[in-house]
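Starting off, we have a lone chain in the form predicted on its own, written out as structure tokens.
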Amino acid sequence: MDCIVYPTSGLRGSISLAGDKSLSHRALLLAAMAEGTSKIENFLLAGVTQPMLNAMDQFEVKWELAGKTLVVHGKGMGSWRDAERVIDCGNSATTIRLLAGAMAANHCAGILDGSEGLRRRPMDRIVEPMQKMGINIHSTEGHAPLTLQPTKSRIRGIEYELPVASAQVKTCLILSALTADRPSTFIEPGPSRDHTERMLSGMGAQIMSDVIEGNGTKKFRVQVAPLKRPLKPISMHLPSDISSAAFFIVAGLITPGSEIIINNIGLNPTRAGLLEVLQKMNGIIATENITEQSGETMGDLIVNSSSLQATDVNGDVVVRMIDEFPILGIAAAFAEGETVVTQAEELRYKESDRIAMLCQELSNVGVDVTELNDGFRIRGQRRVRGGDVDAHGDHRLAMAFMVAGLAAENPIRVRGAEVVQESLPEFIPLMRSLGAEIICME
């Protein structure tokens, strides 16, 4: 599907988004590991979460979804049956990595696989530490498919230092450690998102997080004790996804005459890096009606069109906005001055090589951009010429360039725009409700 986005004079209105993708994955999975019935409201049903739901059927975990309310009937740890068929994780690295840890903790067997894009993602990041824990897991030359068999003895608790900060890897190992023979410690070089720790703590698990300082550096430590009693079920209304809200935030900032309200957005500090960077760029973003539920902070965002200024992005903030760099690239193109992103090499291992593809397509619409080994340099001139781009099978690239079309000098045509269904099926209708002119053709 091709979508053409036309320049608009302003976006106005109030919108509500579906539940946070990361929280939807975790709430479903942890509810399936709990003992009792969980109720999860504002669950995200999209291409990235459907494979996790499908997997529950293979493990004989019962669930019902009515609208956006998901009910999961957990039987407790060790109750899952072996998967008789290959579990198709689609294009979701979160699904394959988190399921691997949950399957290990439940001592069940199965094969995890997915799309060609998923098969390119590195899996030894979870396989090697899981094998150190005595878990019988094997990859295919460092990639999917992954094969798990029940361990012959109890999982070993270990201390392990992750080479890169990754919430997916950390969560996989935390889940594996829940049924280990002793406490485990996992150390990261940066502050990855902590939804798993917050949710598990609320369910009765013993998890402690702290920061280790020494030699001028900080490391982030999580200590996990084996479960002494069953996990308690979940009752939670999920906040909306800040990674999805990012596209509407930047749309409001770069489109002249805009004022939009985005309701009930998750404001977990380990996910709020983009907000900090945009506000540093003189973005006018206000937060109201802040509340907290199940350890997660949420609130409404009010966004007004702004004259953005360039900035540098590096250090700890990179991992706290790792999914938002495509849309940051659009903001930087409409800013005044040179924005430089470094220490973001992890972007090369997402749904696409996001550094290469972002730079290629920015250049195609007239942006002065230079690709770096670990990031990019954008010389913003507060203008984008417009033209044709390709989504490269990456939902975030597709949405980012559709946002760019709202404020470009000429329309932007996005080829392969149907990929937005992966994470935000309502993206185009919501943009239209705010005043965007988007024409799509099969």
Contents of the next structure:
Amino acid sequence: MDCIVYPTSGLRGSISLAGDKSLSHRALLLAAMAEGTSKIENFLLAGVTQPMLNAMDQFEVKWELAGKTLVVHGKGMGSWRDAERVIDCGNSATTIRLLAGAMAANHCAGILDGSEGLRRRPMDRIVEPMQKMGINIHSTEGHAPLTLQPTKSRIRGIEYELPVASAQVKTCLILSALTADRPSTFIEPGPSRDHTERMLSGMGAQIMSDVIEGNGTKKFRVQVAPLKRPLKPISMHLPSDISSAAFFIVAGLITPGSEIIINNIGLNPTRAGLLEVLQKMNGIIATENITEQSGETMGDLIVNSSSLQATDVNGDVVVRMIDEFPILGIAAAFAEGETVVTQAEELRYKESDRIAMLCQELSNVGVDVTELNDGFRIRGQRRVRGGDVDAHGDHRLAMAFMVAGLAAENPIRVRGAEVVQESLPEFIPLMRSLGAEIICME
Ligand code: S3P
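Okay, that one was the form predicted on its own. Can I see the form predicted in complex with shikimate-3-phosphate (S3P) too?
Now the complete complex, all chains and molecules, led by this one.
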């Protein structure tokens, strides 16, 4: 599907977005490991979460979805049946990496695979430490398909330092450690999202997080004790996804005459890096009605059009906004001055090589951009010419360039825009409800 987005004068209105993707994955998976019935409200049903739901059928975990309310009937650790058919994880790296850890903890056998795109993503980052824990897991030359067989002996608790900060790897290892023979320690170079630790603590697991400081460096440590009693079921209304809100926030900032209210967004500090960066760029973003539920903070965002200034992005904030670089690139193009992103090489291992593809497509719409090994430089001129771009099968690139079309000098056509279904099926109707003019054709 191609979508053409036309320049618009002012976006106005109040919107509510689907539930957070990371929290939806974790709530479903942990509820399936708990003993008892869990109720998860505002669950995200989209391309990325469907494979995890489908996998539950293979493990014979019962669930029902009514609207956005998901009920999961967990029977406790070790109750999952082996998967008889290959588990198709689609395009979802969260599904494959988290499921691997959960299957290991449940002593459950199966083969995990996915799309061509997923097969390109690195899996050695979970397989190597899992093998150190004595888990019988094998990859196909560092990639999916992954094969898991239960081991006769118990999983070994280990101390392991992750070479890159990754919440997917950390979560996979935390889950594996839940049925290990002794406590485990995992150390990361950056503060990756901590939803798993918060949710598991609320379910009765013993997880401790702290920061180790020394020699001018900071490391982020998680200690996991093996479960002594069954996980308690979850009852939670999930906040809406800040990574989805990011597109509406930047749309409001760059489109003159806009005021947008975005309700009930997750504001966990390990996810909210983009807000800090946009505020540093002079973005007018207010937060209101802050509440907390099950260890997660949420609140409403009020966004007004702003004259953005360039900034540098590096260090800790990179991992706290790891999914937001495509839309940051658009904000930087509409800012004044040079924005420099560094220490963000991980972006090359996402749904696409987000450094290369973002730079290529920004330059296709007339933006002055230079690709760096670990980031990019954008010389923003407060305007973007417009033109044609390709989504490269990456939902966040598709949405970022559709947002750019709202404030460009000429329309922007996004090829392959159907990929927005992966994480935010309501993206186009919600944008239209704010006044955006978008025409799509098959
Ligand atoms: C996620 C972690 C991040 C992020 C992804 C979701 C998660 O990936 O990019 O969209 O839910 O744990 P990495 O762990 O690979 O950084």
